[in-house]
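Consider the single chain below, provided in structure tokens and representing the form predicted on its own.
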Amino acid sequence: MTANTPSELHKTVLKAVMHTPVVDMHTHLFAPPFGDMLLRGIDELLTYHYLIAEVMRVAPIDSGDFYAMPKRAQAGLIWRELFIERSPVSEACRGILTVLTRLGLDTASRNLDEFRGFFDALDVGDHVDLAFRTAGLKAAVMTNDPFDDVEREVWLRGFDPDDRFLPALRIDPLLNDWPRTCEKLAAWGYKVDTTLNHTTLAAVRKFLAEWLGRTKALYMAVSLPPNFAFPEESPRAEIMEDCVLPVARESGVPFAMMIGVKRGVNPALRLASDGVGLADVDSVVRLCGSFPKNKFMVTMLARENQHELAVATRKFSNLLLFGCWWFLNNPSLIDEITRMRFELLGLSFVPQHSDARILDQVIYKWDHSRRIIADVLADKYAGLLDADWAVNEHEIQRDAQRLLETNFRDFLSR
């Protein structure tokens, strides 16, 4: 069927984008064998750090007293202050209402205990099935940190994998805190030294290769500060060039960089304390140009970086631009950034990932993002209609699948 009018076109595009299964290429979710590391339910949603930062601006309580409260009391405070005493217009608040509505709950009741009862009755298996089905997820890529003692033990013990939860090896401590990480590696039997001599670099490469093999990770990833630069005289740059990139190249896995987070802007807020800063796109350009046989995936946190990063992406086939990350995951910014990326990159990027830390967040993040992606894509197709280029339903479905799954899968296998 060919969509011949803007109205028909929008309906066809919305249907295709909303119903195409997605591979969520970056989350902080965990498969059920990781136990309590898989966060889920209404109290986890309400005490997510987005809402903690928001409530601390208005609640009659300081951060120390807030964090001393039990989680259910924290959630109750946030519900009262942000949903009852004020209209829940922020994206983080609206997202919770979307989750409840999509799960068939009556948000008009405003009854937190009723919502708790619904989630408390779900065992973990049923909850995962429900969340993935409601969100239209085919798979979610985890963030797997071999330096986290609890998570490490799960990998060493072994477990039956769930094909819906795909691994990615997160190496922030290795690149951002070498002295402390060196101590850990030494305690685990690796021959390392803070001086990064030949023996140490070989040991780090061995560690990375072993954990890529153990986890079967799809890619390696790191979150980097705004002042990240390459090249530079630093342990991070040396380990990246002499260890991470060679191992990634030999293993055929991409190296994902998420750049622009300022850690601990207000330490009293703990996980809610981070900010955003302008990053250096030229460092990404130098990496892609200097290591053409490596694959890079990049997202940046600052809105001001997005145009330059999209232009840089045009120049390198070994670079995949992905997502509207963290503070960019707001409708007005997703709309603006996605439009600009379509105009510069066509269909050769990944428009979104959920970055979900709580299972139920995939429901609202994909519901909201899909609608925006569909609106923008329909506008771009309307431009084709103006040029007498007809688009049919099969082509729209093909393009939706590229954006929501195939571009990521193809980049991994390239």
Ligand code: RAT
Second form
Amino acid sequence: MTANTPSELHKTVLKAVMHTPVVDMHTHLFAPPFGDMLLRGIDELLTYHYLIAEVMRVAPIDSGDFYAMPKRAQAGLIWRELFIERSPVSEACRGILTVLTRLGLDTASRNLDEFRGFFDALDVGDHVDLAFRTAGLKAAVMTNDPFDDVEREVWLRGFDPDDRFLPALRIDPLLNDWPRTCEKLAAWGYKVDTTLNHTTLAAVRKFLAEWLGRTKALYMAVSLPPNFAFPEESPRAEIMEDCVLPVARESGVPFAMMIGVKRGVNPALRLASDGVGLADVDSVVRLCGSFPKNKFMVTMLARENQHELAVATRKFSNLLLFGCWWFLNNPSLIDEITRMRFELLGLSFVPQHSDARILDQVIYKWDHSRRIIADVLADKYAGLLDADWAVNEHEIQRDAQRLLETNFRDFLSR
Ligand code: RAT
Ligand code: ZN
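Could you output the structure for the form predicted together with the ligand, given that the previous block was the form predicted on its own?
The next block holds the full complex; its first chain is the one shown before.
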């Protein structure tokens, strides 16, 4: 069937984008064998670090006292301050209401204990099924940190893989804190030295190859500060060039760089303490150009970087642009950024990842983003209609699938 009017088009596009299963290429969710590392339920939703930053602006309590409270009390305080004492208009607040309604709960009751009762009754297996089904999620890529002692144990012990949770190897400590990481590697028996001599670089490559093998990670990833530069005389640039990129090339996995986070702007806020800064797109250009046999996936945190990054992406087929990351995951910005990306890149990018840290968040993050992606895509098809190019339902479906799943999968298998 062909959609011949803008309103028919919009309906068809919305249906396709809302219902096409997603492969979520970056989350902080964990498969059930990781135990308590898989966060879920209303108290976790309410104590999401995006909301902690918001409540600390208005609550009559300092962050030290807040963090000393039990989780349930923290959640209760956030509920009172951000949902009852004032209307929950921020994106992170609205997200919770979307989760509750999509799960069939009555938000009008404003009754936190009622919501708690619903989530407390779910066992982990049923909860994962429910969240994935409600969000229309086929799979979620985890963030697997080989330097985290608890997580490391789970990998070393081994577990039955669940193909809804896909691994990705996150290597921030290796690239952002070499002296401390060097000590850890040495304690694990790798022949490393802070000076980054040949033996050390070989040992780091061995470590990466072993962990890629152990986790079967789809890609390696790092988050980087705004002042990240390449090339540069620094342990980071050296380890990237001599260890990460060669190992990524040999194993055929992309290297994902998430650039622009200023860690610990207000350390008292802990996980909620990070800010944003303008990053250097030229460094990405130099990496993509100098290492054509490597595959790069990049997202940047500053709104002001988005146009330059999209233009850079046009120049390199070994670069996959993805997501509206963190402080950009807000409706007005997703609309603006996605629109610009369609105009510059056609369908050759991944419009969104959820970054979910709590299982239930996939419901709202995908619901909200899909609606905007659909609106923007429908506008673009309407532009084609003006030139007598009517897309049919099959073509719309195909395009939605590229955006939500196959652009990512195809890039991995290239
Ligand atoms: O979005 C977030 O939850 C951030 O805290 C970060 O985790 C960020 O997405 C990252 O992966 O570093
Ligand atoms: Zn993240």
